[in-house]
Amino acid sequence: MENRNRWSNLYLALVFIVLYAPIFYLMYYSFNSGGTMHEFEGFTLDHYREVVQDTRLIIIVINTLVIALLSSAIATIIAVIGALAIQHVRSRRAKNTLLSLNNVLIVSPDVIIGASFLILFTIAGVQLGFSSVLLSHIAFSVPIAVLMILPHLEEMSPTLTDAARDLGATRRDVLTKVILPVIRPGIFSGFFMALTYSLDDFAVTFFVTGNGYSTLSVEIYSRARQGVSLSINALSTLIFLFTVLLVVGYYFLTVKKAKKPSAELTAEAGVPR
């Protein structure tokens, strides 16, 4: 048993090392005075100074965060509705059709989504900029969130809702007191997936943005033409450390608070609260 534990820890450690290797590589070179991600010449904080002085870059980071948070929150709400809709459909064929429609945006390459959204927005007369970017991010985050929520809904025993209704619960009560708590882990993973998609997206944003509005990945892609400048590494390091702090801090704070009724905590296991 002891031995087995060691092997499984080793496996997990390996997964984490690989996942973080490129990030640590980026971080390491953000201190390089040599100016490239190739040979480490000496330690410097110059690239960090550049980041702090570049107000445009900071505005872009803020734009990126605003879009990511807003779009994933709204997309998750739509996705909950979508998952319920798919669940409600009785006939298998209709369900498959709905699911296929749902997945079209996941399968379509970003370039196509971007181009077709661009045409749509120009037809509809939406000004390119914040609103068009927000709308598209909501649009392409919905299906992945639905996919994250749906399994939880399907695994939920139908007797549960029937029982609740038999006990006199209204439709609203069934939703808020029975369904939502059960699918909560799915909702959180859906939200995080949406956040991930939004933060990572380049192609779609590139097409639908305009009038001076930009997000971080678009900025990085266009700066990359001249070779990635190490100030971008420095910025990523800062963002990375900030998120790690936020995530770890938040986690331990909530764990501490919930320490007393620990039985409840394990029972309600969901992705972070």
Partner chain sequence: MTSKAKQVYLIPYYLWIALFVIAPVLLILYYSLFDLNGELTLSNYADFFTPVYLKMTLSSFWYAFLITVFSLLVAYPAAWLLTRTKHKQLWLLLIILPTWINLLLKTYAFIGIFGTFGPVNSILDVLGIGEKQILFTGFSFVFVSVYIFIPFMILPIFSALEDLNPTLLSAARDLGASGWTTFRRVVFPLTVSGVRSGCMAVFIPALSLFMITRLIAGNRVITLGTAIEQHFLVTQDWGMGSTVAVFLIVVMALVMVLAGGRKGARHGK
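Would you mind giving the form predicted on its own, to go alongside the form predicted together with its partner chain above?
Just the single chain follows, nothing else.
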């Protein structure tokens, strides 16, 4: 058993090395005073200053954050409604069908989804730009958020809602004071997952962006095609650190929620102890 655990840990370490070594290599050369990634000539922050002083890039960063935050918020709201609808379906066959349709959107290739949205927006006469990118990001974020929220609904005891109704709570009170507080961790998980997917998405966004509008992923791809520039390393490093901050923030929110005693969670849900 000890040997098996040792080989498992070694395999896990190798996986992490393969995944993170290119990222740290990229981050390392973002501080290189030279213009290549072949030899480190000296430490400098010029590439980061170049990123900060690039007005067009700052606008693209703002566009990306607005799209990510707005699409994640809207997708999470839709996902809560969808998860509640799926959870209330009595027929197991119908529920499994809905879950399968939801999962198909997650495993479908991004190229197919992006091309489908491009055809749809062209037929519908939607101008490619902010609106098309926002709608696309909402569409592929909803299934992810549903998968994060639905398990918390399944784990919730039906006696909570029954007790609330027996005490005279209306449907709105049951939703806002019982169900939503209980599934709050799932809502936060769905929001952060949708936010991460929106920030990282390239394939779908590449199809639905128009002239004069871009996001960070598309901009980095466009600049990388023009040749090696260490400003791309600096920009990618900043994006990676921002993503790490999101993950750390979500972790602390989850740990804080898990440490709360059950009596406090019951009180938050509006159910008498």
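By rigid core we mean the largest C-alpha set that fits within 1.5 Å across both forms. What you see is a predicted model; the values in this text were computed from it and never measured. Residue numbers count along the first chain shown, from 1.
- Once the rigid core is overlaid between the two forms, S236 counts among the residues whose Cα shifts by 2 Å or more.
- In the core-superposed comparison between the two forms, L65 has its Cα shifted by less than 2 Å.
- In this core superposition, P22 moves its Cα by 4.9 Å between the two forms.
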